[in-house]
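A single chain, nothing else alongside it, follows as structure tokens in the form predicted on its own.
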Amino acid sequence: MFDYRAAADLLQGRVILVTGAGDGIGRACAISCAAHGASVVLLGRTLSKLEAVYDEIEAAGYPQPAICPLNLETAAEKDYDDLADQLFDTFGKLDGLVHNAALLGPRTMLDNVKNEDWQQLMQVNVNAPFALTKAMMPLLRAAPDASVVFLSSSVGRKGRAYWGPYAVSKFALEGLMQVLADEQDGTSEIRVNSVNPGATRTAMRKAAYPAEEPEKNPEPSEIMPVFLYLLGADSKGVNGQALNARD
């Protein structure tokens, strides 16, 4: 695992951001920035599942955490500017942003798939990041030290047969994030990065590998150690870095 020991009040006043906070990697990531000081945004199109995560950050004692329900596949430019304005008035800035929320789509060879699932898989796993980032450009930028972390994938970053559109997505993330973090080098303190998660006992896993045993890989909560660390100071000045959650 990555080797990182994160101090109790790392994120503390920090504003986080996690998209696909109902589930899986991002659940896990709202409620290790919640326990270690953050204000989190969960964001995420399952009201029910944001409700779930809210209720236990508020359990535990940790910071008031914000449920933003929005559909990726289908939010447009207007609400995403909206969600800004709504951040601005009640927090004045973002600290991180969590680029989590993505749908594996069909594993095939690509000729065999459907333009319109291309289309969906797409909007969700690249244009919803690029217009939720821009967005929150402004309020990246009023915090002191802000960071924007995408997750990746071991087939975004060297392709492999019949991953399809969502390999190919990934690849588009990590063009991105190295696009992203250049531009914020020397103009900003923003800085960017991709995490492989690596295999993880998540729902998405299951259905890409339904023969495996899911108990040989760990639990999100296993993995977080680079998250925590890539949205804390201690990662200043780490920037268009590719990076893995596990060794």
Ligand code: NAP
Second form
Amino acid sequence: MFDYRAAADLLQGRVILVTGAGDGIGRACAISCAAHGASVVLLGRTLSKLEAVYDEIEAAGYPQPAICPLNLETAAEKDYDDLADQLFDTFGKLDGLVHNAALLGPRTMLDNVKNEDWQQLMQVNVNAPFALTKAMMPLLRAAPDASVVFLSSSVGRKGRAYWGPYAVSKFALEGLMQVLADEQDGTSEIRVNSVNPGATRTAMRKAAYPAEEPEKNPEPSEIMPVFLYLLGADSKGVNGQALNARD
Ligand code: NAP
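What would the structure be for the form predicted in complex with the named molecule, rather than the form predicted on its own?
Every chain and every other molecule in the complex is listed next, the one we just looked at coming first.
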């Protein structure tokens, strides 16, 4: 596991938005950030799941979160701008942005991928993170040392047969990360990095490997050290890096 032990108050006073916060790794990330003192903005497409995470954070006595129901497949530029306005009014800044939500999509030979499936996946996995990041830039600049984290994958770092648009979308996110990181280098205090979580016990992993024993892989809560490291002040100056949640 990534070797980092977060101080209990690591994220005190920070505002962190997590996409796909209702389930899997995003849910664990939101709860872990809140447990370390952050006010988290829970963005996702299924309101009931976001409400369950909200309730869990509130019941634990962590800072009050905010809920943002948004479907990244259909969200338009105005939705992102409206969200930025709301966050500006409520918090005045954004210290962390975790691009976690993603679709797995069809896993088959590229010949067999339907164009509409390709486009749907690129909309959620690539176009939405671009549009959301763009809208959040003024809020990220308003924070003293903001951190943007893109969720990648092993197949986004080395192509593999039958991983289709999912693999290509993760390569695109690595590219988005690198270009954005280079632009911020020396021009702002914003750092931009990617994380490959590795095999993790979630619904997406089960869909990709239905025959696998789920217990073989760690729970999302076990892979949080790298996220806490990147979102807290200990990673100041770390920029443009492709990290792994596990060694
Ligand atoms: P997951 O269990 O499928 O959770 C994905 C989350 O994204 C869910 O909360 C889902 O919302 C949300 N989401 C999907 N489409 C959305 C949309 N159109 N609008 C808003 N939210 C949407 O996946 P996971 O395993 O936690 O994966 C999290 C990230 O890690 C992904 O980027 C994935 O590619 C990456 N990753 C995972 C693994 C692994 O082994 N699990 C390995 C490598 C990389 P609903 O719950 O409402 O559907």
